[in-house]
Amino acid sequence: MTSIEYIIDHSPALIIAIPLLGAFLTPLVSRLGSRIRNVFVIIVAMLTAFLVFLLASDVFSDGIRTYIFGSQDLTTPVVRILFEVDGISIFMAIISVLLSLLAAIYSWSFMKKYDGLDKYYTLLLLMTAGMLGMELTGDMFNFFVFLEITSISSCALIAFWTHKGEAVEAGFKYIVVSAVGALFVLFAVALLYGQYNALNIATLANTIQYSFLDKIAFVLLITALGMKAGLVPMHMWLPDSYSQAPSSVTLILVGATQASLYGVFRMCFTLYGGVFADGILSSMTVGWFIVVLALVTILIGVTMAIIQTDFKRLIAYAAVAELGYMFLGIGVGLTAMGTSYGKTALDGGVFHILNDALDVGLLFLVAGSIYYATKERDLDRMGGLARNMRYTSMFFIIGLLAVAGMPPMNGFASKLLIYESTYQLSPILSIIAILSSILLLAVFVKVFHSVFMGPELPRFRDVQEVPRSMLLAMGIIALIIIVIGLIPGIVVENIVQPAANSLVNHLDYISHVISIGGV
C-alpha cells in the first residue's frame, strides 16, 4: 500500500481529527504570537481541505468508502462507529471545508483589531469539525453529537461581538432554536433505537418498517433539520444570526446551515427513501409539502429583502430565498420520484447548494468589507464607494448577478435546472420562482446603486480598499463562481450528478454497509 492509499484509507478520521486537534492547540499556539496563530489555523484548514479533496477524488471515481472506528472485527459484540462517505456527503464536505478555509483567510485582517482571537479561531475549527462530522458520519447518534458541536460553536461565534446587544440577542435566539432542534433529533433517534436496536443509518434504512413511531421520528427529524436549515416558517433565527455575526463567521455559518440541509437529504432519501408508502406521509405528499414551504420561503425571503436598509440583513433575507430554491429542488425530486424531471430537479437542488454557498458567501464578504472600510451598514448612509473600492465593487457585481441567476454566472445553471423540472410539475410554480429571481436582481441592483454609485459622500472621501487577505478570499470565490458558470456541464457531470445519484440510489448506501457486516 502506497502512502497516498494509506492516507486515503484513513482520511475520513483525519478530516475530523485534524481540525479538532487544531482547535485544542490554537490557544497554545496563540502564545507564540498572532501571526503564527493565524498561519497555523490556515495550515490546519488547508490540510483538512487537501484531505477532503483527496477523499472526494477517490469517492467520485471508486464509489462509497467506509471507515470503522473501533474493532475491525465486525463479529465481536463491541461498540463501533462507521463513517460512510458517498457522493452527497463528500460533496457537502467540499463546500464546508472550502468555506472554512476562506473564512480563516478573510479573518486574518478582518478580525485583527479585536480581542479574544484565540477563542475565535478555536471555535472556527470546532465548527469546521462539527460540520464535517455531520456530513461524513453514518451513525444517527453521532450525527446528533456533531450537530451539537456545530450549534454550540456557531452560537458563540454569532455572539462574538459581546459589546453589541443585538449580537448577544442573535446568539441567544440561535441557541434556543438549536436546543429545541437537538431535542427533536435526540427524541427521534431514541424512537428508532428503541424499535430496531441500531443507530447506523444504513442498518436502520434496511430494517425500518415505517410504523407509526417511525413516522413520528421522520416528522421530528425533518422539523428539526428544516428549522436549522432556515426553512420558513422556522427561519426566525437566520436573519438575526447572519446579520449580527462577523462576516467571516457568516460565511462559515452558511455552511453550517447547509449541513442541516444535508440532513434533510439524508433522512428523506436514504433513511426513509425505501419505505415511503401511500397515505399521509407518502413521498408525493411529503414532496408537495416541501414544495409549498419552499415557495413560501422564496417569497418571504425576497419580499423581506426589498424593505431592508441594513446591508447584511438584506443579504440574509436573500439567503432565505435561496434556501427556498434548494428545497424546491428537493420537493420536486420527492414528488416526481422515479421520473426524469424529478431527477433533474434533484440535480438542480444539489447544484444550487454549492452555488448558493459561493454566491451568498461572496455577498456577505463584500458587506463585511464595506463595514471594515466605513463602519457603516445602513444603505441610506452610503454612496460613491466604487471610486475607492474598485475590487470590492467588482466582486459585488459578480455576486449579485450570480445570486439572481443571471448568465453566465453559476447561479444561472442551477436555477435553470430547477425552473425546467418545476415547470414540468406545474408551470405556475416555475413562473413564481423565475419572477422571484427577477425581484432579487432588482433588489441588488438598487443596493449596488445605493452603496457604490452616486455622488461620493464627504465622510467616505478617505476610504481605502480592504487589505489583501480579504480581497484574496473574495477573489477566490469570485473566480470559482465564474469558472463554474462557464463550464457548468463539467461540474454537473463530475460532481453534482454523482452526489444526486447517491441519494436516488440509496440501496447502494445500504448494501455497502451490509456487505461488510456493519449491522
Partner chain sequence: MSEIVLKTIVGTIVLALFGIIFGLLYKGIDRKLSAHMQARVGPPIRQPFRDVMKLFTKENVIPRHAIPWIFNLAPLAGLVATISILLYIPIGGFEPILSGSGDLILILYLLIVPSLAMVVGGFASGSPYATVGAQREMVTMIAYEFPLAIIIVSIAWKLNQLGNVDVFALSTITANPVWNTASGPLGIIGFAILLIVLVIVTPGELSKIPFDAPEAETEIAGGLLVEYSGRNLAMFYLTDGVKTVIMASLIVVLFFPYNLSNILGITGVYTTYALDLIFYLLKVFLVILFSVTLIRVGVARLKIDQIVYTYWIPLTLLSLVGLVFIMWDGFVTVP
Second form
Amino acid sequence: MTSIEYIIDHSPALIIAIPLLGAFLTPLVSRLGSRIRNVFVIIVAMLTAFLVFLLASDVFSDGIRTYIFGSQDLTTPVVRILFEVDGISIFMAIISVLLSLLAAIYSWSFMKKYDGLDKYYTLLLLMTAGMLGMELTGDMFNFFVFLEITSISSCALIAFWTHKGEAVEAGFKYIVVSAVGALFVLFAVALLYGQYNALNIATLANTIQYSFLDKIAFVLLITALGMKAGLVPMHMWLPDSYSQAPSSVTLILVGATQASLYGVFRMCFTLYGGVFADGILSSMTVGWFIVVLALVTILIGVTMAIIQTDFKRLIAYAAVAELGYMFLGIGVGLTAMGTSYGKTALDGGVFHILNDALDVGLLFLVAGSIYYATKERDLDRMGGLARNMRYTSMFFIIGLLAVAGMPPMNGFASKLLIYESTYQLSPILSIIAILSSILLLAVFVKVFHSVFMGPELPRFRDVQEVPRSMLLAMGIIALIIIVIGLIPGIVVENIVQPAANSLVNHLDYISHVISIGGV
Amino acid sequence: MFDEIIYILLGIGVFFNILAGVGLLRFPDVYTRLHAGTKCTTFGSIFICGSVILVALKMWYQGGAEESVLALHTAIALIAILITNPTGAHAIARAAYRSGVKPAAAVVDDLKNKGRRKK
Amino acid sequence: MSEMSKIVRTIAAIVFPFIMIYGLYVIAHGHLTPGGGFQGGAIVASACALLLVAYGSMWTMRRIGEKRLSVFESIGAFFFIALALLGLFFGAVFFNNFLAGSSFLFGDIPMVGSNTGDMNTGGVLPLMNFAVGIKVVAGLFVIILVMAYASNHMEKKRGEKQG
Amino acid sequence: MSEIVLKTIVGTIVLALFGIIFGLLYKGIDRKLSAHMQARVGPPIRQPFRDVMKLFTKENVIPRHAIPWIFNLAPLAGLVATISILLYIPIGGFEPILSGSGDLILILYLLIVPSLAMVVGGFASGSPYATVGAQREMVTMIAYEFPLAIIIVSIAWKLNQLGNVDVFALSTITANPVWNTASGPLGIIGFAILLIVLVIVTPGELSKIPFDAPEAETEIAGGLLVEYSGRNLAMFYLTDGVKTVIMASLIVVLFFPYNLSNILGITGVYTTYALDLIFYLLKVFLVILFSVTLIRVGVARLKIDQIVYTYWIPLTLLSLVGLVFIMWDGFVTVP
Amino acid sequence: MFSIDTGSGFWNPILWVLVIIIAFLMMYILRSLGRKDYRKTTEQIKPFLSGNPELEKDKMHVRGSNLYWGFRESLKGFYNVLLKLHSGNTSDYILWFVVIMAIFFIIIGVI
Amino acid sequence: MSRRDMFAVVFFSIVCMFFIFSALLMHPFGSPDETDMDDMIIKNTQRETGANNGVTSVVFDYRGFDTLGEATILFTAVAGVVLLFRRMKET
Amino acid sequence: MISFIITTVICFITYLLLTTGSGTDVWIWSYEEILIGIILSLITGFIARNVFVKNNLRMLNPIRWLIFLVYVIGPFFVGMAKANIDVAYRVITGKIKPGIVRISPNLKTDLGITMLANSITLTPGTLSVDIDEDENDLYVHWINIKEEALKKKPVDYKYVCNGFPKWIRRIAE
Amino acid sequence: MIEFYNTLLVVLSLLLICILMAIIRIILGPTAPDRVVGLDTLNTIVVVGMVIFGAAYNLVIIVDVAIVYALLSFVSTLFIAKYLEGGRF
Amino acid sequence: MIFNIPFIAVAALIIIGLYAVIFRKNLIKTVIGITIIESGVNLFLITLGYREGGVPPIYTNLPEDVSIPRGMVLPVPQALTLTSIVIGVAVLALMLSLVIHIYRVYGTLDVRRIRRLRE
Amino acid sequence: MLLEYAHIVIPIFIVATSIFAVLLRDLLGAAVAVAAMSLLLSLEFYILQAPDVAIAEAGVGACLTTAILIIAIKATKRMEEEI
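Would you mind generating the form predicted together with its partner chain now that we have the form predicted on its own?
Below, the chain from earlier opens the complete complex, with every other chain and molecule after it.
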C-alpha cells in the first residue's frame, strides 16, 4: 500500500483530526508570534482542503466510502461510530473547506488590528472541523455533537467585537436559537434511539417503521434543522448574526448554515427516504409544506433585503432568499419524487448550494473589505468608492451578477435548473423564483449605487484599496464563480449529479453498511 | 442484637431528619431554620450512615468480599458531611446577616454593633 | 472584600486537597468504577472553584493564571487526539484501542465477569481518562475563573462610576 | 464543433447589422406614424440614422462625478447583450443560430441586461437626475418582470402538459403555436389575455410612454441619460432600436409564429426564406404599431408608484387569470 | 458537454461568450468611429442640474434608503406587517420555531 | 395578555399536546423493546476493551469519537468565553 | 518542601482509604494502585502544598490527633446529641428565644477557631454567625438565651460551648 | 438485594418526605437565605439517601456519588452565600 | 405499571423550559429555560436506557446474581447523556458570558429592550 | 414495590422545582431552584442506575452551573425588572 493510498484510506478520520489538532495547537503556536500562527492556520486549512479533495476524487470515482472508528470489523449490529461519505457529503465538505480556507486567508489582513486573535483562529479551525464532521458523519448523535461544535464556535465568533452591543446581542440570539434547535435534534435522536436502539443513520433508515414517535422525531428534526438553516419564519436570527459577525466569520457562517441544510437533506432523503419511497407517508405532504415555506422564504428574504440600509444585513437577507431556492429544490425534489423534473429540481437545489456559498460569500467579503477600508456599514453614509477601490468594485459586480443569476455567472446555471423544473409542479413556483431573482438584482444594484457610485465624498478621499490577502481571497472566489459559470455542464455532470443521485438512492447508502457486515 | 441496633440507629436517624424537615417549615426565620436544617440533618445522617456502616460490616463478617469498601466509602461520605455542613451553615448565616435579614424576635443582637465598634 | 470569612477559608484549605485527590481517584478509576475523565475533572475543577470562592478571584488569578490553564487545556486536548492518532498508527484505525490486550502497561484483559478490578486494564482508556481529565479541569476552571474575574472587574467599574 | 463556431461568428456579424438597421428603421417609422396621428408632419423615416451619425461626431463628455470606466462600459455592454439576443430568436423562416444553446428564460434574462446597463450607466454618471432616473428604471424593471414571467411560464407549462420536451426552447414554441395548443375556448381566452398583457408589458420594457418615468424629460431632464452625450448616447440609441425589434419579435414568436410559406404552400428554398422574412418584418411592424406607437400616442405618463401598482396588481392579476384559464383549459370543453 | 440541459431548456455559455466577444469587438470598432475628445477643464463636465447651483458632494449623492421609494410606497401595507413581524425579540424567534413545529405536527400527525 | 401571547398560547398548547402524546406512547417505563446494540456492548465490553465499566468503555472506545467532539465542545466554549472577556482582563 | 511532603502523605493515605480491597499484593492493595496513588498524591501535593499547610506544623504531633479523636467521640458527640434533642424540643414546642451574642474564646490559630466554630454550630442551640477577623471573637446565634449569660459582655463562652475551647486549645495550639 | 432491603426502603420513603419539606421551604422561602437553607438541607438528605440506596442495592461502587455530592454541594452553597454577603468574586 | 411518569416528567420539563424561553422576559430566565430543556432531554435519555431491576453496567464488585446482559441497564444512553451534560455546561457558560456583556452594554436584561437588531 | 414510587415522586419533585425555577422573580431564588432541580435530577439518575451520569450531573449541576449562574447574576442584576 502506498502512502497516498494509506492517506486516502484514512482521510475521513484525518479530515476531522487535522483541523482539530490544529485548533488544539493554535494556542501553543501563537506564543511563537502572530505571523507563524497565521501561516500555521493557513497550512492546516490547506492540508484539510487537500485531504477533502483527495477523498472527493476517490468518492466520485469509486462510490460511497465508510470509515469505522475504533475497529476495522463492523459487528452486527452497528455499535461503533462510522463515517459514511457519499456524493452529497463530500460535495458539502468541498464547499465548507473551501470557505474556511478562504476565510483563513482573508483574515490575515482583515483581522490584523484586533486582539484575541489566537482564540479567533482556534475557533475558526474548530468551526471548520464542526462543519466537516456534520457533513461526513453517518451517526445521528455524532451529527448532533458536531452541530453543537459548529454553533458554539460560531456564536463566539459572531460576538467577536464585544465592544459593540449589537454583536453581543446577535451572538446571544444565535446561541439561544441554536441551543434550542440542537436540543430538539437531540430529543429526536433520543426518540429514534429509544425505539430502534440504534444511532447509525443507515441502520435506522433500514429499520424505521414510521410510528407516531417517528413522526414526531421527523418533525423535530426538520424544524430544528430548518431553523438552523434559516427557513422563514425562523430566519430572523440569520440577518442579525450575519451582519454583526466579522466578514471572514460570516463567510464560514454561510457554510455552517448550509451544513444544517445538509442535515435537512439527509434526514428527508436518507433517514426517512424509505418511508417516502414506500409511500407510507406521501412525500407530497412534507414536500408541499417545504415548498410553501421555501416560497415564503424567497419572497420575504428578498423583500426585506430591498429596504435594508445596513450593507451586511442586506446581503444576509439576500442570503435568506438564496436559501429559499435550495429549499425549493428540496421541496420539489421531495414532492415529485421519482419524476425526472423532481430530479432536475434536486440537482438545481444542490448546485445552488455551491453557487450560493460562493456568491454570497464573495459579497460578504466585499462588504468586509469596504468595512475594512472605511469603517462604515451604513449604505446611507457611503458613496463613490469605485474610484479608490477598483478591484473590490469589480469583484462586487461579479458577485452582483452571480447572486442575481445573470448569465453567464454560476447563479444562472443553477437557477435555470430550478426554474425549468419547478414549473412542472406548479407554474407559480417558477414565476416567484424568477421574480425574486430580478428583485435580488434590484437589491444589489441599489447597493452598487450607494456604495460605489456617486461623487467622491470628502471623508473617503484617502481610502485605499484593501491589502493583498483580502484581494486574493475575493479573487479566488470570483475566479471560481466565472469558471463554474462558463462550464456549468461539466460541473453538473461530474459533481452535482453524483451528489443529487446519492440523495435519491437511499438504498445505496443503507446497503453499503449492510455489505460490510452491519445491520 | 446487632440487627436491633441497626434498626434503632436507623430510627433515630430518620426521626431527626424528619424533625429537620418539620423544623425547617415551622421556625420563623433563617437562623432558627438553620439550626434545624443543619444540626438535625447532620445528626440524623451520622446515625443513618452509621447504621449503613454496621450493615456493611455485618455483611462483610458474613462473608461478603467487597462490603468493606461500602463501609469505608460511607464513612468518607459521613466525614465529608461533617466537615462541610457546619461551615456551610456558618456561611449562610453570615450571608443572611449581611444581606440584611435580621433575626426574628431577637432578645439581643451583638453583631449589630460590630461595624460601629471598629470605627 | 473578595474573601470569605476565616472559617470558610480554613475549611476550604483543608478540604481542597481531599477533594482534589478524590477527583483524581475518580479520574484514575474511570474504567473500573463510576466516573472518568470528565466527572473527575469536574470534581477537581469544583475544588479549584472552592478556592476561588473562598479566597477571591484576584488571589486565584495571581496563583494560577489563565494563560497557564489554557496551555494545560491545549495539552490535554492534544494528548487525547494524539492517543486517537496513535490508534491509527499502531492499530489499524483512528480511535483504535491499540493497547487493549497487548499486555503492555495498561494492556491486560480483566477476568470476565464480576471482579474487584485491576488498575492496569482497559488499554488506552485510563490514558484517555487522564487526558480528558486535564482538559476538563483546566477548561471548566478557566470558565469560572474568567467569568468571576470579569464580574469582579465590572463590579469595580460600576462602583467607580457611582462613587 | 467548428461548424457551429463559424456559424456563430458569421451570424453575429450579420444579425448585428440587421438588428441595428431595422431597429433604426422601425424607430423612424414609429416616429413618423405617431407624428401623423398627432396631426404633425414629423421627421423623415431616415431621421434616426442621421441622429446616430450626428451623435458620433459630437463630443463625448465624461462628467466630473462619473466613474469613467463604468460610465463608458455600460452603453457598450447594453448594446452587445442586446445583439446577442438576436441569435436566439427565429427570424422569419430561419432557425435561430444558437437554437440548441439557449431558451426563453435566457432571453428573459438577457433582456434585463440592456436595462441594467442603462441603470448602471445612470448611476455611474453621478448626477442626481440620472440616479433618480436609474432607480425608476430599476423599479419599472421589477414591476414588468412579474407579468412577463407569468406569461413565459404559462406558455411553457401548457406545452409541457401536452407532452413536449424542451418547452422553453423557442424552436419548440414556434413549432407548436399557442393557439393550436388550446383545447377549448377557455384556453383561447387565456392566451388572449396573456397576449394583451404582453403587449402592455412591451412599452415598459422599452421605457416608452406611459411607462417612461425613468426618462421623464419634463421632471428629471432626460433621466438616466442626462449626462450621456456623443458616441455613448449613440450606443444607447442603437440599443433602444435593437431592443424594440427584439421585443416585437418576441411577441411574434410567442403568439404569431405562423409563416406565410406554410400557409401558402410554397416550397422553393429561396422564395420561402424571402417570403417569410418579409412576412416577419410585417408582423414586427404591426406589433410595434400596436404595442408602442398607439399606446404611446394614446396615454399619458404614470407616476413611478403607479407603474409598480399597474404592473403588480391589475396586470399580474390579469395574467394570473389567464394562467388559471390555461390551467383549466382541459377541464372545460365546448360540447 | 459545455451546456446544461434541464429537460425543458438548455444553456451553453461558451457560445454565448463567443457571440459577446465578437459583438463587442464590432461595437467597439463602431464606437471608436465616434469622437473621443472633450474639453476637460470647462463647465461641461459639471453635472447637469437644470442650472441649479451644485450642492455639496454629500447631498449630491442619492442615499441608499431613498432608492426604490416608489416600490416601497406601493407595497406599504405589506411592509408594515413584515416589519412588525421582525421584532428582534429573542423570545419571538423561538416562538416562530414553536409555531412551525405545531403546524408541521398537525400536518404530519393528523393527516 | 397581549395578542402575541394569545397567539403563542395556541401553538404552544398544540406542541405541548404532542409532547405529552409522545411521552404516553413511549415504551413502558423500564422495559425497552429492542436492545441489540447495548446487549452486545454489555457482553463484549470486558473482552474487547479491557475495562470493567461499560459506560466508560462506550465513552472512550465504542463512541470515542463522540468524546473527542465533547472535549472539543468544552475547548470551544472555553475559547469562546476567554475570547469574549479578553478586554476585561487588560485593565 | 516539608509542606509538600505532608500534603503528599496525607493525600496518599486518603487515596489508600479510597482504594481498599483493590488487590492482595500489599495487604489489601495492589501494586498498581499504590503506584498510581503515589503519582496522584505527588501531583496533588505539589498543587495544594501552599494551600493546605500554612507555616504551622503543630498538627504533625500524633498526640494531638489522639486528643482530637477523643474530643470528637467524647464531649463533642455528647454535646451534639444534647443539641439535637434540644432542637427537637424547640421544633415540637416552638418555644424559642433567639439572639446573637459575642463570645471571646481566646483562640489564636485559624484552625482552632474554625474547629470551635464548627463545634458550636453543631452543638446545643447555637450557630456561629460571624467572626471578628482580628480578635478571633465569634458571634453566635443562640436559639434559647439564658438570662444570666447576658449580664457580662462579651458573654462568657462557658454558657455557649461548655468546655470546647479548652479541648481545642489542647488540640490546635 | 440484602436482608435489610425493605427496612432501608422504608427509611428511604421517609427521607422522600424530608425532601418534600425541604423543597417546600425552597419554594416558599420569603428571602433568598431561606431558600439556601432549604437547599443545604436537601443536599444532606440526598447524600444520605444515596448512601442508603447504595446499601439497599448492595452496589458498593455507586456510593461514590454520595461522596461527590457531599463534597461539592458545599461549593454551591458557598457561592450563593458569597453572593448574599455582597462579596466580589 | 407506573404509567410512564418519568417520560411525562420529561415532556413537562421540556414544556416548562420552552415556556420560560417564550414567555419570560428576562435573559437569565431564558438561559434557565434552556438548562431545563436540556435537563429534560438528559433525563429522557437515561430513562430510555433503564431496565427494571437492572444494575449499572459496571463489572467491578458486581453482585453475583446479576444476569448478563438482561440484568444491566443500557450503557449507550448514559454515554450520550455524559456528552450532553458537557455540552450543556459549555452552552450555559457561553450564554451567560454573553448575558453579562449584554448587560454591560444595554444596562438591562429585558428581552423587549434588547432589540437593536430588528427589521 | 416501594422503589417504584421513587420513580414517581422524584420526577414530580423535579418538575415542581423546575416550575419554580421559571416562575420566581428573584433570580437568585431561581438559581437555587435550578440547583435543587439539578440535585434531584442527579438523585433520579442515581436511582435509574446511572452512577456515571449522576456523578457528572452532581459535579456540574451542584457546583459549576450554580457557580456560573451566580457569577452572572452578580455581574448583572438580581431582580427581574417589570415594565
